Amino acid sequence: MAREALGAAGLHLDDLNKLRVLDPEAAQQTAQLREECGAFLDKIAEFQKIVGSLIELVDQLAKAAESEKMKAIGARNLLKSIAKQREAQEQQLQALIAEKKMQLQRYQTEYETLCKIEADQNEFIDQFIFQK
């Protein structure tokens, strides 16, 4: 009887008999809802610490990607100017080939004249001897 004069005053009593404010069983949730809270809090920071490692690890990642983008990048710059470089040295041979042919040319014609300025002056030289 006194219990319920006392819940009608919105005062109770705990197991302990102590005077409460709060209902027993509302005290008895909110304690529980609070120690819920703690786990969840708990858990929500065990998730932030596994978050950050993961962006962490994704920066890393990220960064050896892109050092690797750029090594590749570097690479094929290097390729297509040894390649440039290959050509022009190709032109350069091909001209040299074609003033070397151009050359020999010249010393076949030179020689064939000279071979008949030869054969010329053997000729005229035979006749020198044969008139005398």
Second form
Amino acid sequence: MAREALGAAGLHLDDLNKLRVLDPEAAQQTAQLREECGAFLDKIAEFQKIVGSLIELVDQLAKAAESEKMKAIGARNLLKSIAKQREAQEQQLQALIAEKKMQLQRYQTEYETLCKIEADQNEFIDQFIFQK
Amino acid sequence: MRLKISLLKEPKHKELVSCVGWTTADELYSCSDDHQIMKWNLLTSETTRLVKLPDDIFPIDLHWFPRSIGGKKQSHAESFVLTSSDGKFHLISKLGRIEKSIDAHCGAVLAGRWNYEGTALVTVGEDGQVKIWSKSGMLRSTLAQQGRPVYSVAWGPDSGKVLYTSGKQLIIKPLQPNAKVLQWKAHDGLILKTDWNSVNDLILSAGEDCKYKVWDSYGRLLYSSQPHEYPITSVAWAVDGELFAVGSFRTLRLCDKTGWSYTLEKPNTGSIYNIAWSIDGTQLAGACGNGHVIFAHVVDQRWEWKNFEITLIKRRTMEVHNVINDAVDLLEFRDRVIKASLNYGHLVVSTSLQCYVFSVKNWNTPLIFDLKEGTVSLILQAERHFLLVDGAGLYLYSYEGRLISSPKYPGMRTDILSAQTVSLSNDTLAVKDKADEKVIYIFEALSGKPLGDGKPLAHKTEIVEIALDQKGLTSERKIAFIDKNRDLYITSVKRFGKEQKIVKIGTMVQTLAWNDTSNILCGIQDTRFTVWYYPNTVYVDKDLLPKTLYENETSEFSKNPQIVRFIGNLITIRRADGSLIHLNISPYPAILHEYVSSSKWEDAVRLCRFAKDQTMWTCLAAMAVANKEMATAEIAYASIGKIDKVQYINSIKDLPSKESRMAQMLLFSGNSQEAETLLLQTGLIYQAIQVNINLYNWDRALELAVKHKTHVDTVLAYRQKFLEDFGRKETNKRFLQYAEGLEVDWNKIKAKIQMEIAKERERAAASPAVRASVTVQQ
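With the form predicted on its own in hand, show me what the form predicted in complex with its partner chain looks like.
Up next: the whole complex, starting with the chain shown before.
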């Protein structure tokens, strides 16, 4: 009875017969909820930590990928320019070779004329000996 | 020959270098777009910043004020002209102070050049004008004006003409107004650079068609290069005109004056915008597009003589290679080698301070003496002495190092002398000057005084190349020369008052050389290689000349070959493409010359019989007549089938007196004037008259007869006979005058002639000087 009267006044008695403003059931649920909330918060914090490290990792990967990409582009450009450099080098070497070839040609002409002189002189010597 | 290149690791200039210029042989100034002027000292390898120009001056071209020539000496250039992109040129002192800035052109001033005397400056600009300025920078005249920029300009050798570019064309304009302007299309692209050498009078041009070309001063093309990969941005002559350098993108080429290239270098320089040769011609500097200044030294020059090969392996080291025993000697010098010459068993080397004389017999102990002025531009050798030419004069030294003489002539300019215009023999020196190209100055080598009456040898057209023969008597010294029309002439250097006889012996002669041991001349006539075994023939018996030649028709010498040397019986020729061609000729003519010079006539005849060669016999005939050796002449003429001449020689032999024989010999050589003079001098009047009668020289015969009051009737009788033979009438007034009242009596005349001959015989018998032999010794 008294309970009901108290209840009407908005007061409750719990199992230990202590006077309560809140309904003991609700109070129990609230406490439970609070506990659950705490657990949830912990979990979320943990989740955040995990995600944070994940993001960091991905970032690192991205950076690495980026630098690799730059490297690749650089390498590709280098390759292209090397081809050009080689071309220029080749051109230079070709010019030098052409020059040497000219020189060789000159030496060859000189050699030929010297050979001719040798032949002439041998012939002259033979003739000279023969006539004596 | 090649270039030894030195290039710093890091460029000293931050921007492209536009121009360079040498002050001495070891100091260079360079100007760049970073507004700095740098001074490079090659002895200490130091580079100092001389001055920083205002930011609005972008230098384009610099040229040092010339060192004065001849007269007052000045060892350093004191100031230079710098042209810039803002239309001004600046006169800047050696220390970098801008003395004067003068507004010259609208748009950039693209080039500025002092003339050789330093009396005038020419500038050209983007506005297409060519302006002449005084030494102090006063405008004298605007020489030319055209619609397009002038990129380059050069002075002619005598500073009387200016060469400049106009698009694809080159233009030579004399300073005198109304003089003829020469203009021709030189390149297929824009011409970027041009240069004109004062020694060889050749012009270089380089253009955007990637070619460089060599021209003579008449605008005839002598050489055109293969196209390069990039436009040719610079060309420059070495001072002595033997070499030139060509610059392009990453390209530096060293070329011979005939155009072919000695060497090609591919340094990392960017484009070479400007090339300057040092005064001694041993090194060059190039202004590079990437801020560098490139230095290149000419090394690996070679000298050959008989069995010796000498190479300049480093600036101060020569390697002597004796081919016979493969011995190698190294010659070290204290300073840089500037010029060297190897001939007649001696090597003469000039360095910047001293002159070394080596004998091929001993490479260890050279004779060394100091030079007055450093830069020797030419060394010429003869058997007994050698000639050094420097900026101030000509000096003749013996191989013992003694100064023999120092010839001089009025208006002498030694900086333009080359081996083609100076010739030396044991007793004579010949010089062709630029001031009057038609004359040759001839000096006695030992005294340095002009020969004979001091008047130079004069010819009717401009002379291109001269050469003195090397052997034989001083009185018979001959000079051969080629004139502008490429005709070859020969004449005696000794003249005794009488008119000089210059005889033409060849046409279209490209080049010539005398032999070192005998008076044999060789040359290239058109495409034929020709040897004049005995050029003196023209003074003895001109008809024989064609038979004393050796000709070799070959197509192997292309265009413009040059004879390098003629030693013994070996001739070396440099072809236009640079290859050397060696030729040998028969050794007999040289031996014949030797026998004749020592009067071994019997040996000479035996040699000719052995050689069985018509040319040899012809030479011997001419030599014998020249030396009045009648017996040998008779044999030689008989061998070449000249029976008429044999008969004539026999008739000479029968003559009663020495004088008549001499006179007849002179007649035989075609010197009737001298023969007559000789006879008159010795009192043989009748013989002199008879000589003229035989030559149908009636007027002179009569003149002599009348003058000496003898044999007038003889002359008239012969004249009458001649007229009767030809069925003509007397028209000569003098003969008509004397014929009046004179009866021709042949019997009387014949008796008189007999009497004359008897008289001569008596005279000859009376004088013991005349030998019984038919030979008339000299």
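Numbering follows the first chain given and starts at 1. Not measured: the values here are computed from a predicted model.
Two-part rigid motion between these two forms: residue 100 with residue 76: Per C-alpha fit, residue 100 does not go with residue 76.
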